[in-house]
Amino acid sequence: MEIGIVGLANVGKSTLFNALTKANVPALNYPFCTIEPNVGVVIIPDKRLLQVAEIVEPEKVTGAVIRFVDIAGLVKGASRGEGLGNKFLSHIREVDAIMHVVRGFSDPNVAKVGNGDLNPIADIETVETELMLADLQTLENRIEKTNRLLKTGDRKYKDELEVLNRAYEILNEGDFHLLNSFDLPNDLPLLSNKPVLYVLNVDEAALLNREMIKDMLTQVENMAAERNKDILVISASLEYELSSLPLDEAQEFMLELGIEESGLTKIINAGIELLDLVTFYTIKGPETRGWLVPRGTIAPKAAGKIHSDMERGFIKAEVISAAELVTYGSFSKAKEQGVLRLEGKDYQIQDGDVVLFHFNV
């Protein structure tokens, strides 16, 4: 699964991105310092998998992972090429949701791109209106074919021409929020219709004291409800400075500043719900390791995830939530008191399943 970090040059996304990877991907003060997408795997912290860990005393443990994608800087007119919009167009189709960071600080050492002074809603728009932009042209082409598939007399043509001419109608008013109303194609994968998460990029100071930034705070959560999308604040030079430290040195640096969560941790996790992924736990062998499934994914899906063979050769799966191996200390003990559970084909992993497969080879 992936998150591409997308908003206007110079808002952040690369010192984010280096702070959630810890990776050395230029963060210079220039638009499109960021050409092609980096991308990076970050593991999610995971207190469940250790108390797992600690009663199954594997050799190896593993934590679950999700992909971030370091995408470059939009400009007003990226649907018609300007910059490097079909680059960004074009690696923004690539992902299965979005993280908008947005420019909340006032920094005359680094270059301010559009809309002149700090505007955040002003630059949240200027982004969403060249997705849509993109978008519209996307639909257009979309049912020009169908129009002409029309002549097949296949029924399905004509109902799916309703859905783009009234997709196109919601686009073309900017309601794009609408979108998830409409059973698209599958093979129209809409820029506007991906889950966003804003993210509103301020100074360290603004972020230990809302006040200084609250007018512009409410605009952009009242903004966020509108679109019924949640929002997070964070401080991109801050949680690169703790991303840089010793874990210890980190804990002890936020509690100094009176942080008891990292805004990293905030965003991977608001980044799983965005996703709608849950989290199940395998212990065969010398590795425990955590995966990350879509909410609704059943067995035999989960097992493929691990392994193609599993998937196809699935007979059935012992189940048994994280919380109960964690009250019961071990699968012997659970199974002994009927709390290790036997599912089929159809049973839907649930988060903080604790599975073992069984499958023919």
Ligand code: GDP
Second form
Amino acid sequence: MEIGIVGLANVGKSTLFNALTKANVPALNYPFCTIEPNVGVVIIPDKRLLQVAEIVEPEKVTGAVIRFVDIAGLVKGASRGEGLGNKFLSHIREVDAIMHVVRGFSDPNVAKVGNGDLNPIADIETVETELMLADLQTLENRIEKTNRLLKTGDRKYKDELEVLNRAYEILNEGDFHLLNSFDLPNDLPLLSNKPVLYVLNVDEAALLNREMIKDMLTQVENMAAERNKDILVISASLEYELSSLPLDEAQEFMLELGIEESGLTKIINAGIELLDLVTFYTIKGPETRGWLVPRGTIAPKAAGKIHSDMERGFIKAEVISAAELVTYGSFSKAKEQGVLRLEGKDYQIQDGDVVLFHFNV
Ligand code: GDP
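Show the form predicted together with ligand GDP, please, because up to now only the form predicted on its own has appeared in this conversation.
Every component of the complex follows; first up is the chain already shown.
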């Protein structure tokens, strides 16, 4: 699962990306790795995993991860190939969700790109227009192809063409947020249709005193509400500063500032929500581990995340919620008490499930 960090230049994307990928996660020994300079794996801070581990006492505890990609190169005209143009578009096509970082700080030392002075609304529109223009191009190509396929006489192409034409009209009007209600072909990944979270990047002072940015904030909040999206206010430079400190110093600093939860934790949790994921845990062998899967994933598919053999040979799953496991104090005690559930191949993994898969090899 991958989240793309998108926005105009000089809005704080890289600062945020670096903070995310440097952040300390206590007690989880998943080695953080930067796969490419702009791709990072982030461990999910997960209290429930730590509770499960306390009971199981495994040799190793491994947190679930999400990939973040810092996607540079969005400028006005990207859809026509300006800036990094096509490279930008192909990168963003691959991500499952988008964090759209918007500049909400003024700083004469950091050049402002596009739309004059601070103007988050116009900046958001610039980015979204580029995505829509790219999508219109994608739709045009697909409409042409489907039109050719109509000659086969297959009814499904007639239906598809109707949907495509309607989607084109809607995008052409700029109403991309209405696309969600369309049953678009699965192999037509549109950029404007991906889940989006707006991240307003403000100065530390404004983060601590929202009065300073009241008008701007209201504008962005209204825009987000109109589009049925969420907005998160963070200070990328503060997060970066915090991520550079040892954990105890970072916590002390947050306490001093009166911040309860770091912006990074908020971003990571918002990412999980955006992707509509649930966490399940495995406790067999030396490793206790958290895994993320899309909500509604059936047990064999979840097993396949661990190993493809386990999906192929899936027989059944023994399941207990993490909360119940904590109550009973051990997996075997829970089993004795008959609280383990036996689930079959149609079972949909629930958030917080601790799962023991049985399979044939
Ligand atoms: P990107 O082009 O969107 O990746 O932007 P960068 O993360 O490279 O940031 C551009 C510049 O803005 C850097 O010099 C950052 O230190 C600075 N910057 C990022 N966030 C903030 C902020 O909240 N306040 C201020 N004053 N500067 C920031």
